[in-house]
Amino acid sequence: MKDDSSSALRELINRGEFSFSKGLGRKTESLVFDRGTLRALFEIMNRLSIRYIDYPVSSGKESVVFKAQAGGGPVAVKIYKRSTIKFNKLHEYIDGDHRFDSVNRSRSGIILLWARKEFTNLLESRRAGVLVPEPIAINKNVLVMKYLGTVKRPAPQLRKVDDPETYYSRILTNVRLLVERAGLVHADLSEFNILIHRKKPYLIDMAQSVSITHPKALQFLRRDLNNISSFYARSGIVTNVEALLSELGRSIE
């Protein structure tokens, strides 16, 4: 039998993610490897001493991880896929988070601010002793973390366990340290943006992710606990948390 990773590869084959018959220098609607992301690839696993690229963890209409080995072990490689985010979107993330207010926000430039976005707020979160995949480096629209996962599979989603009980209160931990340390909040959290790693919850996907100065912040953080909620009342998991909400609002407003 043939493990996950193997179909996912032929998944993205089969897609035409690797696909440079239309030239590497056209805009086209799907295509990961463009030649200004070949060349930003090229570079950082020069710099980190990445060896190859193993095999595609995830696959989605904004991005690409992929499981990598690098001379200090595995890492993960998200590529921001040029083509086909949704700028519209993004501004929603972007626009009142006042750390960002400087950068260049041509369509190239939010590109590049996205990725960075995610870097900055993981080593925001990281500092804080928040659960988050360890920021290892970034080149443009490629960042590269350390890698969630045993050697034959990645980290599985919260969604996919069999007790997510188990982790309900060290979820609700991270996002007390998120907002009270790290002074953001995920503003995407939900069973897909947490992986199990080791028995403990990691918050992933952080490329939106604002300052709890942002406008929208606390509408944020109201729809990340009740995503939470809601995916444990599923499971039949009795959970509270108005207590937490009315708590962490007052750090916010």
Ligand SMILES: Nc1ncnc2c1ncn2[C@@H]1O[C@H](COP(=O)(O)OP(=O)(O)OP(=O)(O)O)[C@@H](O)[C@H]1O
The other form holds:
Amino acid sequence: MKDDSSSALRELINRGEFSFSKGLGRKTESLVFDRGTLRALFEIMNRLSIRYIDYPVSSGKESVVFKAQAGGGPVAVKIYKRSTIKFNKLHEYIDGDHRFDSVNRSRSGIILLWARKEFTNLLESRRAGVLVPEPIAINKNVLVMKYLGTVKRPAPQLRKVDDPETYYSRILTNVRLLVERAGLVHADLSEFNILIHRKKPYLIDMAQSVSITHPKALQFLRRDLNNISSFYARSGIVTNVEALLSELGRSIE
Ligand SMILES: Nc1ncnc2c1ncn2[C@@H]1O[C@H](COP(=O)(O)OP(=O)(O)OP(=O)(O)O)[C@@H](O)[C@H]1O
Ligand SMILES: [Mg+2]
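Any chance you could show the form predicted together with the ligand after that form predicted on its own?
Up next: the whole complex, starting with the chain shown before.
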């Protein structure tokens, strides 16, 4: 690969391997696909026989998610932006999580750690039977996981579905499994980070998730449950997360 990532990217775009839609204009291209990211992406594409990237699913402050077609089926490729991520914010979720005690905390190391942390969290959650997208591979700041959705469209976020009440109890069951079996707190749970796939609620976006031994674990769990509760309250559905909070709180303290 040529050293100049912008020309390498241009080459890819010219070959039609990336089709950028609205919101993924020049600015995002240059932010996301720095040289290291592009190299990591190429390596992972080769490893997983990803022949092409279908389309961008989401472009946010911290990451861009693409749908891609791998040898084994459709995947979501999440690329953490190196340049825009708020580094100071990340420390709150890393310091205090004993699983990541001895890793490189330099500015360049932290983004790789952040991506790896999401991969580990997804893996541990899945092993515990929590509904999360299956993590497939990680290389630097590029994470590949199973794609949730249909051929036509990605799975909608909880806030976008017509029947959110259908999923309430299953969401709480998953929060319980996450704490009791995986020993984790999501720490950014909301109607944005739950996708409805095949009528089931999947928890996504777990880079910030922490071990229940983290000093702020209980505080994060309370915030997660309150987010869920206020989302449902806004949809006119009365919930009671207090009982679950005090019950799960006992396994945290
Ligand atoms: N496995 C997946 N399958 C299908 N869509 C996905 C998958 N993972 C993420 N997405 C889509 O991409 C969006 C962003 O993903 P995620 O929440 O993990 O990233 P983020 O760090 O919150 O990014 P942002 O900076 O946009 O908030 C999700 O809301 C969802 O719509
Ligand atoms: Mg998110």
